[in-house]
Partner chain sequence: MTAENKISPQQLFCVLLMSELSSEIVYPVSSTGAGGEGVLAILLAELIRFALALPVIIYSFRGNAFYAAAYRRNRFFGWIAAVFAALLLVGAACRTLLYSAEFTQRTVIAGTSAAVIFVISAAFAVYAAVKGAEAMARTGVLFLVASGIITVAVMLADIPYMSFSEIRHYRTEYDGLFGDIVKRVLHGGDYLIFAALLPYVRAEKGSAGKTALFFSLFSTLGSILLFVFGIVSLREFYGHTEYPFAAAASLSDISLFKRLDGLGCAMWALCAALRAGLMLFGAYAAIKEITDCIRVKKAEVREAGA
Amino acid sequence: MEEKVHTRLPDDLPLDSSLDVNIKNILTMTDKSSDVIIKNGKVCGCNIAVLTCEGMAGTSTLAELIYSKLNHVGNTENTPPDMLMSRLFEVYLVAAEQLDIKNIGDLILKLQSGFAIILVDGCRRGIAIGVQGYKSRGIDEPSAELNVRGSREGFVEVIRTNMAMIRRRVKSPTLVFDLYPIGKRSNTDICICYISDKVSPKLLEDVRKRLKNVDLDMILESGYIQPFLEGKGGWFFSECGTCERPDTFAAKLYEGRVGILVDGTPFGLIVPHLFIESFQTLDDYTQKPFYAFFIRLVRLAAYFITLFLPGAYVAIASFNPEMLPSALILNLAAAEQTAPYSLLIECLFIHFMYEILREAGIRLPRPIGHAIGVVGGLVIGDITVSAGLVGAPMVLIVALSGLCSFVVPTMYEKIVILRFIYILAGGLFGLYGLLIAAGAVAVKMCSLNTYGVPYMAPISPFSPKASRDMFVRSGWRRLAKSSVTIQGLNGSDIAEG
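Can you show the structure of this one chain in the form predicted together with its partner chain?
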């Protein structure tokens, strides 16, 4: 075989009957990588080689499943290579995951995925045995999706563990996993998950088509393929949701969505993603319906406060102060009297400062990060007010809008940008400017169809059946009767299939 740098695994290069040629080809393909371990031996008169990738295969599993069994194979009689291979495959080495390998590309992919490969001299096939035993992080509580009641398990970096966690929750033959590698160089395992009798075939086909178009060399995180799964509106509004919890993931699959797991990341992807999902958490379904309804209203209120409060404050105080009670106007006027800049500049400045402090708090090591919070919140806030740079109400506004933004964490990026836009619109053209800007965003959101489902469904277009789990969360008896799927929403274009 020609010696060159191989960027892709060849899927058309068959195994040779000569063990030496095969070993040479493998070494050439892997550029004699140090982590490829080849152990030669002789069984029943045939030369054999056991290939593993260092650190990827578990040594104890390797010893137990392969070496101990090979040692027990009688070495006295001479067996033809093909017969030996068949015996190894069917009699001696019976493992849970045991594959027949016929070409070099498959062999290297399996080798680098943690399989042990057995080659026999004189035989044009090999055996791949699943002995993966790489070190990985244990199952832990998800960092971004905490809940009060329910499972403490979150996804981990190993895709197979994640698949098992979902399977444990949905022990149904209709739950289907479709695992295959993508990424020209990284050959990252991804897994399409769906419930076959719930998912729309049209949606599934669309997801497969988009994944086929992923033209990347390296895929190190689900965020790499996310843009390929999003439509035209994806540049600002996410048409693809992320999920860190197997229970939430399973629940979304049950609604007819398609999930995508990517090896190496604890964040699964879910499509299609709708606006309303940002206000729903797993806790809503374990708490009493009346409290779930209240909490959803709180989240919605927090969303509107964080988005509109600074802009509305600037707009009302600058253009329509008559909207406020007279006592409040006097207080505000007194507080703003010493501030040298207009409300618009003041608001933009303090929100910009807030974002800097927040970014610094995240990037710095945790103990210093907390200090930044104290320094930012207490010292800088207090000093800017006492120095007369900013009025005290403005500090309250930024604190309140900052606090509310954490109630809907999945929308944080959008909230920050839109908040600045609304402050500008409100500061320049008052309530009218604010509403025109919000209206334009509403038009944009309403124009989006994510995988044929309206992004704003079931709010607009309104679906009465789905409203049982919109802002109000009905009891489980009623929810069980409705069984709403994503294709059943009004305006959905993926029903027929």
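Target state, the form predicted on its own; input state, the form predicted together with its partner chain:
Here we give the lone chain, stripped of any partners or molecules.
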């Protein structure tokens, strides 16, 4: 079998006046890829070629918008190539997306993005017509951000569909979309979204600058560019939020944030992201304020339970058992009497096993994954207690902390690591070690500044105006009196939009 040698032509190579030369250059650039389809024909006495990429262009749209109109023009007269090209642009072919192509790089990019390219022999330009029709997943309810009331629509993998869902919710000329490709090889479309009279120009310029510094060949998911949008604290704390709902995405834009959509993923990015946002959901704004306040307290309590309960249990039981009720101490001593390891080792072991079971349940096929819960909860949990490897109270602690971790799913990654840190601190140094570790993390969180906005705002520094929608959510009558943008928070050093 003859080996193909790919020849890379300059992307800015101008199109030639000869149709044969242009076709040859295209085949060279694509290494005669099988999905490049070239249809030759003659219109008004001129040889033309229609180029498409198989599977990327809609066949029905291509037939109705291009082939039927070209056949209708026919060969009734001999027309100079440049005049024919002008007529194709202005008279014969009319489409929503119709671009002028003058170099080989733009031609290949548009061809592989689902455009149909029309070339005319004797003309140094081409027409790119948007006839995208690739298969995609339909709009469905988001899997990661479920709600009781509100829209059931979630982002999909097609970026233009996501843009349309946002536009449906914000029918305002101030909503701006800036779409362009990044990635040297993948040429992935990304879209910067913002509301022009709400966003800070400094914030917008900072986001554009960081995206220009993305030096990647392949961008297949928004997580590829997320590290480039985060600061020094982004290695652990999320300074860039993710969003799967167009209504939530639009609400964040109204607060002066910048959103980034990436083609090929249903998760958009929002910058800057603040700590308090992890405890807020769309349902908080569709329910009564008193219930929203209660639910936010429940989420906050679950967050502290999953973080500190295992470490506090190990610290108190190992160093300060007098803090526990006498009946509980006796039960604890009886449960741990046959255990061969210390409480610290038990806690680390059972939490590590829990993470293994969770990962297995996620990665396995869905019909098998449901069985992991039965195996992990009934078999492994019961056997480890019966065999005396861990005590029954420790299994209860792990189950409770694991359940609470799912109440705030956006912070699960950080919760897992911090939980292990607090277990080690409590097991080695008692409550003093646990408090010192928690204090160090709190100081670090308060010192973070994401895009000029404090990460812990509006908690620290406190913003009275923003506190209307912090732990307590005021009613819409009060919230409607004035809006709060991120550049208006205390401690923010970015100018008002």
